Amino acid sequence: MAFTLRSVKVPPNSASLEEARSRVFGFFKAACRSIPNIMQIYNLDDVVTTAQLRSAITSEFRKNSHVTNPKVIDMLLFKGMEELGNITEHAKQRHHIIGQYVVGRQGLVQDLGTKDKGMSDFLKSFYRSNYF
């Protein structure tokens, strides 16, 4: 497998909060514009729609909406650009994308009530006492 090493060009630091905000909005537009390409690369049409993927990206941005320090915003922006670059260059596999952006960080929702069905009282108390 051939791998090309590219130098990552770090943009200059933002001078003000407004400049950082404009960079964030530009990156958000670039991320949203790359969604159709990502859907095609990872064959995500059967798992998620473009609107759901866009809302996942929006929620990632809103997690850090409280940050007001331009240096921190620049660092988060750099990390986001690196993540988008890894995704568009196919450095991740399909299950990574599904796990991080489709299913979410919490994981699959598990139905905990159905596992006790058909078990004896002894097993129920044993499992209850040995789960930490």
Contents of the next structure:
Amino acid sequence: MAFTLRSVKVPPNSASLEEARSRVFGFFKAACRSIPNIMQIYNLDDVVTTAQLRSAITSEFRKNSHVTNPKVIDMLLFKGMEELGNITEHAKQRHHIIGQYVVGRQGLVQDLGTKDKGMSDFLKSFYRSNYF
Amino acid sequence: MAMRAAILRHIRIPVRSYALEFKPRELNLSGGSLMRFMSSHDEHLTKEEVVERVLSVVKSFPKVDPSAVTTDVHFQKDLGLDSLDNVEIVMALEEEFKLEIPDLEADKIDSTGLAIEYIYNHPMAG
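Given the form predicted on its own, corresponding form predicted together with its partner chain:
Time for the whole complex; same chain goes first.
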């Protein structure tokens, strides 16, 4: 129900890691092939190139490359397909795409730095995130 | 109906029957020099052009060292990429040459040599 363009190609269980792996590559290719369509929908031609979007997709895949359980891989594939379906059917907006896939984490939050002058390093790391 | 026939008669291309004068073995000219007057399928890419474009795609890949790229370099063994990078390079080549490579063939493309060979032999390479 969530995606109109993309039917769920992931049956409940991949039999083995090899099958999950081939599904991952199939999904990667489907995502790369839909890049020109995405750039045309959201008018991203002057913001980013196809190659940059492709590397953004690759790095998203690489974040989960340590997973070995085929069921977890299936679940991640399902979520990925849902995301791709949402993007291609224009359920997202331009700023979503730019914020999530074009600009990295540092680009979104502008750190002015002027109020941090007297602060210790501990406090700076504390404000940035929970884990340091 | 009659007008259609009249128009067709005017734009009809004279059929050349030169084939009848040649012996069969002389027809097989090398380089595929058929004389197909209205075909747009004969502008195949030359091998040098394919090589140049394939190498430029591989060299512009951010993880690849451009000086290590030759016409027969293996992506995973020589350039130190992993399988996901391999698939990404194949997708970049698909985009460059406006092809769609099926999965069976794409899995075999492991090096620049194989990529060049596949694209050169593909009739729809643009």
